[in-house]
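What follows is one chain in structure tokens, specifically the form predicted alone.
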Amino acid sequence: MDKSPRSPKTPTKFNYEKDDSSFWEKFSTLGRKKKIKEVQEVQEEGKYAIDSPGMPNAPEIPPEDYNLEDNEQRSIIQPQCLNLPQVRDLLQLLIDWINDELVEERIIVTNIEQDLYDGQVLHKLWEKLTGNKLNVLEVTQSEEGQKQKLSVVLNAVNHTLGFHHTMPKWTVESVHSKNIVAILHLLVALVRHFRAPIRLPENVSVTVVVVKKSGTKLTAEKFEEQITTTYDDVGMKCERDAFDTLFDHAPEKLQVVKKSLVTFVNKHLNKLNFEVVDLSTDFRDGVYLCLLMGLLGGFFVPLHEFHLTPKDQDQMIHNVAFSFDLMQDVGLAKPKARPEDIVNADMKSTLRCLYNLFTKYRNIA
């Protein structure tokens, strides 16, 4: 610790020296103290707000978790929330597809908060589910570092996830910082993207205390975080059907279908000289379903409800969307797969919805 300035001495009889550390001690020692007082009263002012009435079930908060500056926001789980079967069933199936996705990586995640935090897992995660390669360093050690590879790494996440003009429930600060339900909201999310082959637990939820700091007073508020939702459709390895066996055990019939569809849809696209050569990749974009469906129900599609000429894939599923409202106005049911299905050119899922518009419209001319 730094010594506090003393006064230099003086060639008097009197020895002020003594005096004067005494009291420049004395000043900062009570400098001292008032500073741990203040800490001391923001802490029970935090904890207070925290445990005060109309706050049941007051959780079990750390004291460094709102120790904040001036102005700063954060969210704190409820500790007790992590021990709920519903949300150890989520972290431990989220941990276990981890795993299984970077088996080849060597990789081996035990648990999430201090695993995913810093990027790197992350990176290798969404270069493994995407199929490309992400220029950023591999091994960061430096809190910089790990910042600037995380924000590399989000951005590429959050385009593939279709963020680009609203903010998803994650940022660079809130995973570094190991919050758990912004990390949750990631995985969950990529899960969903990606059509992962397991089946989330549904209405997952956990209490997070959000306190925030202005001046010398802390403020808290306890609200209920929804982490899963009730889906109408779960990963393929869970919605076995037709395709799935076709996929499986049968390629060679797979072959015949998709000619079958190839057939089907080109006798109506030929019609405005348009035609499909691979079904996966030419349906992508909604531009063709938005089309054909003016076509098979004999109605027109006005142009300027769909992207004739999609730029981005925020265009292309509003494209696919579009197209699955008009199956439903001719009296199909909600296709199963998700318009992202469709754009991330998932064989299976465009295959299921040409198929629904085949078993109709096969008769006509």
The other form holds:
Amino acid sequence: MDKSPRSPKTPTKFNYEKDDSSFWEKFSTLGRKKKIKEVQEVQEEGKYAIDSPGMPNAPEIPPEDYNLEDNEQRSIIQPQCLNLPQVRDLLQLLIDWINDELVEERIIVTNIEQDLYDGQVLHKLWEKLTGNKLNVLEVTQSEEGQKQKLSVVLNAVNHTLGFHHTMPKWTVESVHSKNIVAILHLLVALVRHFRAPIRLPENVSVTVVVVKKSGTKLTAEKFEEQITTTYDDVGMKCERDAFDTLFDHAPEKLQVVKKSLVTFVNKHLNKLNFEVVDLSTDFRDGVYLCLLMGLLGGFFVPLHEFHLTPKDQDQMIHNVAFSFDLMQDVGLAKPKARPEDIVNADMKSTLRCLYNLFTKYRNIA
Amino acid sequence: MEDIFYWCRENNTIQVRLWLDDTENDFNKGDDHGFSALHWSAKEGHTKLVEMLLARGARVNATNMGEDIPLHLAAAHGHIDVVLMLIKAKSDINAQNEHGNTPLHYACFWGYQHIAEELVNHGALVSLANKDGDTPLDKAKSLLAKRLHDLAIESGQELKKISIKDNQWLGLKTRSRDATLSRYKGINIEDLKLHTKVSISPSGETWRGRWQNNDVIAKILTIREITPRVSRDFNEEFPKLRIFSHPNILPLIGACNSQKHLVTISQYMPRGSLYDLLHSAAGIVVDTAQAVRFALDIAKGMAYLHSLERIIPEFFLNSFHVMIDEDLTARINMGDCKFSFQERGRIYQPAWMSPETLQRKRADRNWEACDMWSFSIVVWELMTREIPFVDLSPMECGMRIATEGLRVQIPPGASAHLSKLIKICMNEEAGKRPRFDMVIPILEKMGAKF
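If the structure you just shared is the form predicted alone, then what does the corresponding form predicted together with the partner chain look like?
Full assembly next; the chain just shown is listed first.
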């Protein structure tokens, strides 16, 4: 099973509380305990000093940053928004995705604003996603150089994303000034364009405060800025086929197709006392696909080969990828979809996959 | 030349033992004249060697180019101990060689009275004519002839001359295998002449063919893609299946590893598998006595497999994977082992498998005990002559065995001994199932009753 290498999960903060409750801790005196804590703190600080980005995050915004020119306006994200669960999910998902893509470059992103503003990671990400090379300096130190590089990179990105006449929601300035809203828009656009194998949380929006100075008056307005919308296709783009036509032009026929596929899979799954109700979600954990392959192909699938009750995304992806392997072993064409597309409940990918089974096995009892 | 035949002639027990311990050595092979190790040992009268070879299951009725079986040679050279051992090992007492002579002909001609008497006592016919029309009595000197004549009358033999029938040697004889069979392992695909397609299964296509003047079965494996890694694994794994050293194991003779195909070569078995024999109209009656003999053969083969280092291509015991030789010996077919890259994640015969085989990786279960479970299903099959869970598809069958406790049912009126054996071997706790070497004496005891 050749799965693309997955990067280790983005490091999360080390959990000291758990450490405290360890068995040995109980034996140590309080004094020792304190010392251990001190050592750990120093270690942590040292680690941070090494790992932290070159430009230290100033604790206070320097005055020139909030000094507005006349009539200038500036938008700032409402900091509370970043703690909303769906926003946090989105950030984590994007970070994991970037890390998965850049695992071969040995790049690990931990913080979206801090790691993306200088164009370095964006440069690598664009090269990885398009397979092209971009002729810019690898490393730049000066702010001027950074901006120059970022502008070249963003130019290329905008070109790839097809911004010729319309303006993207990000600029060199906004990205470089670590405006998280701009960076999020940029990343979401990339995810959508390249059909990254992730499912974005839908309809995520953040509150943005726009501050405007007119004369001596500062006015602040709040906006809801929508970052993601709803998507009916998260699967990989591929050559148009009958399913695209069905989706676009004949939704009523689509219902018929769905219905006959449900009948087909249930005819077989019922033998094991399973029943599919919703095509789009019941297949995403891959379990039914594995069982169905056994039922249709005339073999038993040993239960250690897949997760009968998958606990996380990775186990689901394993299941679907394994069922894809079985499909190819029995002579079916390699599914066009990625395992992730099925796990992300992409309707078209799931339907294509089941339809393939249906055409080969429709006549078996 | 120092080879197994030389060591047998020279009575070099140590060398012979070492040679026998190497599983790649086939002790049933013959030399240029078709003399097997047992032929030489019998001819020279080396009782130790004969004992050792018989214990390992050397073919007692193998013939050389002159159609002699070892008993001919022992009788002709006056080795009474060897003659008795061979008789005990069920030698064909009236075997006729190319001249139509039986062992008794030779014993009479050379005047070995003691041997001749033993042969007649064990059923050797005094009036079986050779190709020249001479009976053993004609060959014996007058005194011996008189004695044998009386013995024959005592045991109720017809003294009318029995003329030779040329088709008579169809009986138990099998010629020593061509020595070349075990000599090669890498076989050039171009040397294979495949003529008849026998079957297509998910694991590959099976063909009948000729190779080096032998009837062989070639299996062309179905592999999605022969990557360099698959090719390397194949080369590493197939030699482990060349187990020539046990009569109840059917070795893989060799393999072709060409870029397009992976092919395994085994000896052709006209009777097919145990499954064919039991469940198709093969014309062979499998009564309880024969069932016990088959079970004993299988147990011996499995015990031997378990005595070896664990073999990497996995063998799943079921009636498809046991072949039946011409003389109705059951043999574990190494050609049915699964290579590490073969049929991954697909089990086509779950009905014979233990619940834990269906659920756990090989490393996480007691695979010997799993084989014992499969053995009990085969015994059940021999007893009932039914296919286990015939009405269930593999997926349903496997799920129900693994998760719902589906088990074979012992029909009322079945042999009490066999039923008990099945129950012991199918213990739900893997650790409580017996080993094959513990089952062998039980089966031997059962077999002695028939």
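Residue numbers count along the first chain shown, from 1. These numbers come from a predicted model, not from an experiment. Throughout, rigid core stands for the largest set of C-alpha atoms superposing within 1.5 Å between the two forms.
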- Message: With a threshold of 2 Å on the C-alpha, tell me if residue 118 counts as moved between the two forms once the core is superposed.
- Response: no
- Query: On a core-based superposition, does residue 289 travel 2 Å or more at its Cα between the two forms?
  - Reply: yes
- Displaced residue check between the two forms: residue 173, CA, 2 Å or over, core reference: no
